[in-house]
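Shown next as structure tokens: one chain only, the form predicted on its own.
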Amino acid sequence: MGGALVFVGFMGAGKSTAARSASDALGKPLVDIDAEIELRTGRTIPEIFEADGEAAFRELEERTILEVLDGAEPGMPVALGGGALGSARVREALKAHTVCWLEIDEATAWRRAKRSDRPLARDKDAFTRLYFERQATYEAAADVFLPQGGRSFMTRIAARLLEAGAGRRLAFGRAGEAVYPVWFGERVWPVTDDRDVVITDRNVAEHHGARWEKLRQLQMEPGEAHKTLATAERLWTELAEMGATRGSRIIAVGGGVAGDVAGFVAATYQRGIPVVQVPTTLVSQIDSALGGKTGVDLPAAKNYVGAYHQPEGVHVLPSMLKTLPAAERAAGYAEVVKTGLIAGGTLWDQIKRGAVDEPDVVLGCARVKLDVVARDEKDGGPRQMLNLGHTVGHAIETVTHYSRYRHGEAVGLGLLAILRLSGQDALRAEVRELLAEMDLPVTMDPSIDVDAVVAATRSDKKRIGANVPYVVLDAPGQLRWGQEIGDAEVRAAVEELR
């Protein structure tokens, strides 16, 4: 972009450490604004607060930041104090630079800050209020979203930060040792070469094929009915016939089905080659293209054959959603609602007010998914949250042979069932209204065998013992996973859907 790399975030997020690591990796000089103020005044920040008050400090901070940014060389790391974005002049100046937000949860921030001499970390309640007040400001300003702990792998990603800004927003996916970029914007199409192979479906190719007309391409038929081992085998064979090697990459362009199949093919062809995900549907942009789950269905159950294979990168272009049929857009909205229920807070508030697939909502939902996967790559605990509504939803899909409902439509029904099982009647009514407003089904086809649906829930791929682990919700943002629910209760909730 040409401006400085400006690190922002709440107290304790590690802005100075991250900026120092970026400085070392890029060979650029570092400016820490707090240290710069102390150097200029000969006093510590607590001494300035104590003697002059916060208002005087903020004026001094603003003046220092504006002077530093005005003279900053391209790519120079600059670490700001936690409250610096309270200045409108600073926020305006930051538009010419790349803003990197280091995220941190409130509990960790307090644990770190309370041991310091920070003037604004002396009262826990005031600290908490300040934390939540500032989150929206950081989010609005950010070009780069650095997850909690991001400073620990800064040397690996520093060069990527220089590519962000000017409408190219950047988040990061983490799973185990893997760290990969997740790009958002209209100028984020992946850089490719003639070794790459696009795997897409016929519908996507009709709308977007001009983007990869110079690349080798393989196509599959659209729809869940083609998410099978037979499709994967055909694609493996065609890759071999065209001479694809371990030096090739799969560019997976499409929705959840194409992305899952292409990812699985990449995970298994010659024991694994890289995959780059370019999601074209709402479900894939906020969920399925992120986190490394790949696979195909068996007649017995959904996603029963697959592998964890983290992408080399994910490229989200909001305009691709414009080609979605209304029914597909609505089906994706069910996953937006699910993600809002998992996140709670401001994201759920946006969704309740009617947000559907606006770029900020897509980005917010994707960041929820990335955060959960970073904590639990392989469904050992917190990642089960992402299964909210899916146990019953997948069972409905299986019983109807993936032909009666789109995935998102089944998930919407599953959400209504689990909210009843969670005892959240008022929230269930609210979600039902949101789904109905998008013309999503809120009742199940009465011809569907309820007992067959209940039986199919027992085949959920997350079951590792005698019981299926359910995710229940106490309130938006407050979930419990690994919960046992009896067949009789599940049957009553499914019966009610009829």
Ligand SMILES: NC(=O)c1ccc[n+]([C@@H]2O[C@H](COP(=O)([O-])OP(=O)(O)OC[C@H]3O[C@@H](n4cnc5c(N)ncnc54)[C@H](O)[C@@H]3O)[C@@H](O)[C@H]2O)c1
Second form
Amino acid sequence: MGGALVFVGFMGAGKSTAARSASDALGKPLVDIDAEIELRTGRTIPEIFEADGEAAFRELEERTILEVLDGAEPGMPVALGGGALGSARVREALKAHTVCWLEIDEATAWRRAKRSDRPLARDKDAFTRLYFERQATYEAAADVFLPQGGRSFMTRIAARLLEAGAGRRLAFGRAGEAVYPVWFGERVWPVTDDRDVVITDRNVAEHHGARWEKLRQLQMEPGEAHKTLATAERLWTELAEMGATRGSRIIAVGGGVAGDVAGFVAATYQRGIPVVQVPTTLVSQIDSALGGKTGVDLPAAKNYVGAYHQPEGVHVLPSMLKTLPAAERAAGYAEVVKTGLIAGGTLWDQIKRGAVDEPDVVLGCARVKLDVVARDEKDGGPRQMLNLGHTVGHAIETVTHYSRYRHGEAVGLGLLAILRLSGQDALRAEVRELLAEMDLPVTMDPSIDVDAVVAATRSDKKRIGANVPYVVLDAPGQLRWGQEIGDAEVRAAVEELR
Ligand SMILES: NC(=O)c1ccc[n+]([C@@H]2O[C@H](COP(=O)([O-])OP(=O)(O)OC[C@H]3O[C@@H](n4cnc5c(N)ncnc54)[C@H](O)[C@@H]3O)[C@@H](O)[C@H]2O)c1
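Just the form predicted on its own so far, so send over the form predicted together with the ligand.
Zooming out: every chain and molecule, the one shown earlier first.
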């Protein structure tokens, strides 16, 4: 990242407003391209459209943007028109600048745009088509993803953070009032100081420990078997012994196990100290490090004790995955497939064509998680989507005492079961093939007792009252949650896995 701070997005996304708040935050004058064109031509945009047509306007717009970007001072806020990225020359020029995509849902965009005199907001169907056509272009160009809600605050944070340097992409996590940056890139290791204590596991320390050799660190044994209260108690005690205070901060470096335990320790030590998550597995980069759920397992069931504790920031370094054992990469891949099924659209297209852990896919999956969590911090509604395939997956892990399958492997089996229960035979076959290509199990160990798995689904902690609510899928990107499914059907879907 570098160059000008360029705001892009669909009609009604608030590009001019965002550029103004960045301008206030940075004390730099802004350029609004539409206003600049009107100033230069002495005509309004609707007048130019009316008299000269859209093609002539696009030429004028391209020329204006290229000139403005060419002379832009670093950090200068620039607001582009919604269609500006249709020009290949503009897209090319933007590579030298920092592009902030102001996301907006279609309904809100239409509500705002139809009241205006925008030439492209006269017909609803054409508007909708244009909206979906343009999303992928914005996404591909974006360095910074600014979701709806609390945006002027995020824009100000982004404006300041961007001064920090190049080669990074930035999204935001939100939960209630909390907003935190989620960095992606090779140079996003957190800025640390003496108050920080790294909590990691032995494997991660072996591979990456050189990064934090100057910091205080605590290690846990790797593996789900150590995601326990006993481990948390040892870590609390060691923190106390090393004199950690309420002013200390935990840097959680590791996969979902270390991240969940370290997050829980941070949530509870002296009633809560900040935590920064540095996820090192595919599962943690796209899922567990995002969203603030922390906790440990009980012998009876996974994640039965925990707390919501939003991170202060999340730092995703793609190269950390290079040392990940193949089986762990494969286990994470099950979560990638799950996320693609939740998202549908271009992300699912990339995944079904064979993408695994490319930085764009990691970023895409992480953004799905961030978006769902922002809409529902505590599992009341849309967040349940993230449990696609998890009820049966968790049950398989529980009856095998977390030792037969990795979490992601169990999720893969759970996905196959829920696709059967959703009546998605063709999609189930497609997913089965994707999982098999990664050497993930697509059948369940026949020695596992099917009735025990069905019984274990009933102790799923998402249960409210007598029934376990399932997430079912009608098509990639179209899910329904809170669906009741009878034991006999569940039994048949689990039996089929054997
Ligand atoms: N909090 C949440 O919202 C959430 C969401 C999903 C999953 N989870 C939890 O995440 C856990 C699974 O996480 P996971 O799949 O990351 O497993 P993990 O943390 O056990 O890591 C897998 C293995 O890889 C090793 N490892 C980690 N990073 C490495 C690296 N870069 N190089 C080499 N080895 C590395 C670990 O030491 C471990 O042996 C489960 O406990 C699950 O409940 C939590």
